[in-house]
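Okay, so here's just one chain, in structure tokens, the form predicted alone.
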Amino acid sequence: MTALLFLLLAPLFSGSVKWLKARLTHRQEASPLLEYRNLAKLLSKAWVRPGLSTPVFLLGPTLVLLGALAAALFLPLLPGLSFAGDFLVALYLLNLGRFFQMLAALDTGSAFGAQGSYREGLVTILAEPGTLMALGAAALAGEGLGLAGLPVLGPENALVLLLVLASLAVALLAEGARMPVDDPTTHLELTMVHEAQLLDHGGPLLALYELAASVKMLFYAGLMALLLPGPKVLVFMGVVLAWALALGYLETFGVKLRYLRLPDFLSYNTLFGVLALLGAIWKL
């Protein structure tokens, strides 16, 4: 159910961010629902792939989306899967999809695909340890390693969970390829990360990638919602709305960091994760 909710909500989320950015820059804004029509248009086009590519090129976008939807199944926002350690399974399902995305980009044989895969791999290596430590800290403060046993924010664990939320916020920007880690609208060689891997994709393959990127951001918003008090679905919708507003303002008034500065920014993810883990161990 959670995966289906994410699949339906993903175009509205990305469309709302684009609508807000257009409104903030005084451009004629399109409806937030336009993304549904754009995706339908892409899905109706023919499948095209480079002449020298293999079936990996076609499998990549499909596995990226399936990995993100499978990870969403483990979020207990609505009835879904749950067992001890499921946050590890969910995170590595996302990473499995990313692995096939990098393979599909390399499969094209283009310089841009290789460049984007290298950069995406580095961003993943820098962001993953902090995210794992942050969720491990939340698990230590809760009832076990399962996502269903994560604690909610309260006076007794406020510092630990605020650090976890900060770490997840940085991870969301990296995972979703958003500013200041990446610019989803750029096509400049010096600044492209995620987009460099998608240049040879079009039609249904590009639609799958765009859906997967939004579903991954909703997954991290769902993780944050689990740590906040209140009815989970309502809290999740509030977190999604807050992120749509934050991304709209950040990408209108902010700038993308230089690639060489990304390790500095992503080190905050690790720092928050380490501090949260130390705080959780201290309270045991």
Contents of the next structure:
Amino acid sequence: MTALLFLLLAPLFSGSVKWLKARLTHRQEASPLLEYRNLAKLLSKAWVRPGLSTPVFLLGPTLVLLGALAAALFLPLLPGLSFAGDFLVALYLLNLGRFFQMLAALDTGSAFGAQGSYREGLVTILAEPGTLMALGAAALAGEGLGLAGLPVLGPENALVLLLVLASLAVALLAEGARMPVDDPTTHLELTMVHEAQLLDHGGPLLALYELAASVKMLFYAGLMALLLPGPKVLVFMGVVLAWALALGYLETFGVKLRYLRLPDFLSYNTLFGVLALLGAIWKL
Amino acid sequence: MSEGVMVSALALVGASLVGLRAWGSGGYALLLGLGGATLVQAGGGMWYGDGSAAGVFLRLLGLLTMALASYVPEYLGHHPKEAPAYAFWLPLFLLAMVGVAQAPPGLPFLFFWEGMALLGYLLVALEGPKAQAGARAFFLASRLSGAGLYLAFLGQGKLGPDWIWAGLLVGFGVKAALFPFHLWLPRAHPVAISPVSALLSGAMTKLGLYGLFQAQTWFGPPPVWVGFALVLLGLFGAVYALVRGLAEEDLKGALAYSSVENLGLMLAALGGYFLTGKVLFLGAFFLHQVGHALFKGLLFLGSGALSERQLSRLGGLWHRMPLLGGLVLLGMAVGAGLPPGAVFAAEWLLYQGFLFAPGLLPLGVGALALVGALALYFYVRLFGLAFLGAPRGNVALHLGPGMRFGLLVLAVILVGLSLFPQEFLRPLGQGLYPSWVPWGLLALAFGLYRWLDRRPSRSYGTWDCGFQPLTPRMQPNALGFSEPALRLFPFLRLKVGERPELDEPLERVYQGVGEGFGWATRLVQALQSGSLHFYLLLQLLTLVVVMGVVLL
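The structure above corresponds to the form predicted alone; please give the structure of the form predicted together with the partner chain next.
Full complex below, order starting with the chain above.
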């Protein structure tokens, strides 16, 4: 159910961010709903099969989207699936998609694809430990490993959960390929991470990749919503709205970090993760 | 010892004798296969029965033997000169490993243990002068391992548990590539021929783990520090091995580093079990072992089909041999710890074990996550550079039907274990996530893939920016691909450029130890001048000193 919701909501989310960015830079804005038509157009198009490509080329978009949707399945926003330790499976499902996305980028034999691919690998190395530690801390502060048993922000666990939220916020920026980690609009090879991997994917393949990127961001927003008090779906909508605003402003007035400065920025993720975990251990 | 083990032992001895004369014959393959099948059978009956883990090891060994039965005769066709020797020693090596898993503690165990080390050394050294350094590293490691075990077995009843377990940690830890002692493994494995690497990495290193696990029934429960040492060194070793392996240009060398990583996680799981006694850790420990033996066997045997192993000279192999590409991709995806692979299931258990362990152990989750992310990078690099993209050199490929069958056997079992890990964990009383989750995902992926593949498409070249046509040289080479990640770990002091260099800090430590030892021996040598006068003088001096000490 949650996966379906995400699938329907994803184009609206990315469309709204684009709309807001256009507004902020005084350009003629397009309707946020345009993304749906854009996706429909891409899905109906023919795609280009590079001469060097292998079946891995198609596995990339397939598994990225399915992995992200399967991960969303575990979020208990709407009736879904849950068992102990499901947040580990969810994050590793994102990794499954990432593995094949990186391979699909290498598959064409282009230098860009490879660049994007190893940069993605680097971002993963930097972001993954902090995220998992943060979620682990939340699980420790709650009543079990499942996402359904995550604790809700309250006076007794405020510090730990705020750290977890901060860590997840940094992870969302890295995972969604947004500024300051990556610039989703750039086509300058010096800065591209996500886009460089998709260069040779067109038509329906590109549509799947774009959907997957938004679904991933919604997944992280959903994780944050689980930790906040209130009715789940409403809180989730609020978090998503807040993120759309934040991203619009950040990407208008902020800059992308230099590639070699990324470790500095993403180390906050790790730091918050470690502190949250230490806090959770201390309380027990 | 059960009848099944006896039958397989006889079959292995038979294979060894047949192999001396007719290694290419069906009889050799048949005998090896029989040995493997009976081992699997025997292992199944006593799987983790009465606190003994021998069943798991017999089963694991049997599976590898079955795959080798069809693989080895054809593979040896490339080494016609050494083939009879390989065919003779290989079954005996297997036999020695069966013996280790079955022997009672004490002298019989040490006999098989040393036999295994000796045969392993012979199999590595047979490869020729190129393999000398690797074989020597293996031999030295075996000696160190033996020394630790003698200390433990001979000291039983005389020494305290701290000393006994220190001996065991060295003795079995060296074989299981415990962190500071792991250097021999990436040296020895890549130089051996592929079937031997598969056995060394898939089975022999596991016997070190088996020993550490069984030792608690032989010597009593370990002191607390052993558990902590295993967790810390295991996790640190896993991270270290992956980082170092990211810079490895040799395909099999990189696979060997990945073995160190996997073994590190298993050691950490065992340490966690020693500390907390939780069955979660035990599930991770055993499942990871079988999963690792299968996927690493698959990868090592698969790399045996290539004539060239330098990553920067490979590329585009998929187009030439899609079957090999698919099987290797399966092995690497499992090795990268992706769901629903068996290695992922094991890591999943390990995560949960650490999260609810007492003290600061939950921080191990961070190390595990780092290992997961690094392994992803690591295997993307190996597979992407070797099998995808444009070819970068002339590589001869050889994968006959028998070799293919051996790979398929391993792949099928690996898929089975990945889709039904519950069956494996049930005897431990250990549950896992619902198995229809991976099934559903795979079915959906298949459907979506088919849909995409049938959408209209046209063939065209890769986008080249419109400047000049792409050439294979524009793809990153093996070191270029990993350079961004290696920057994060400055202790390796990577130098990129025309002649890239990589420091191995640990190697210098060992070199220092070796030099110190050499210095000490030279000192003793100086005493052995061969001159009788000098000896008499020394005797007199000794007498004077002793008298002096006694009298005063």
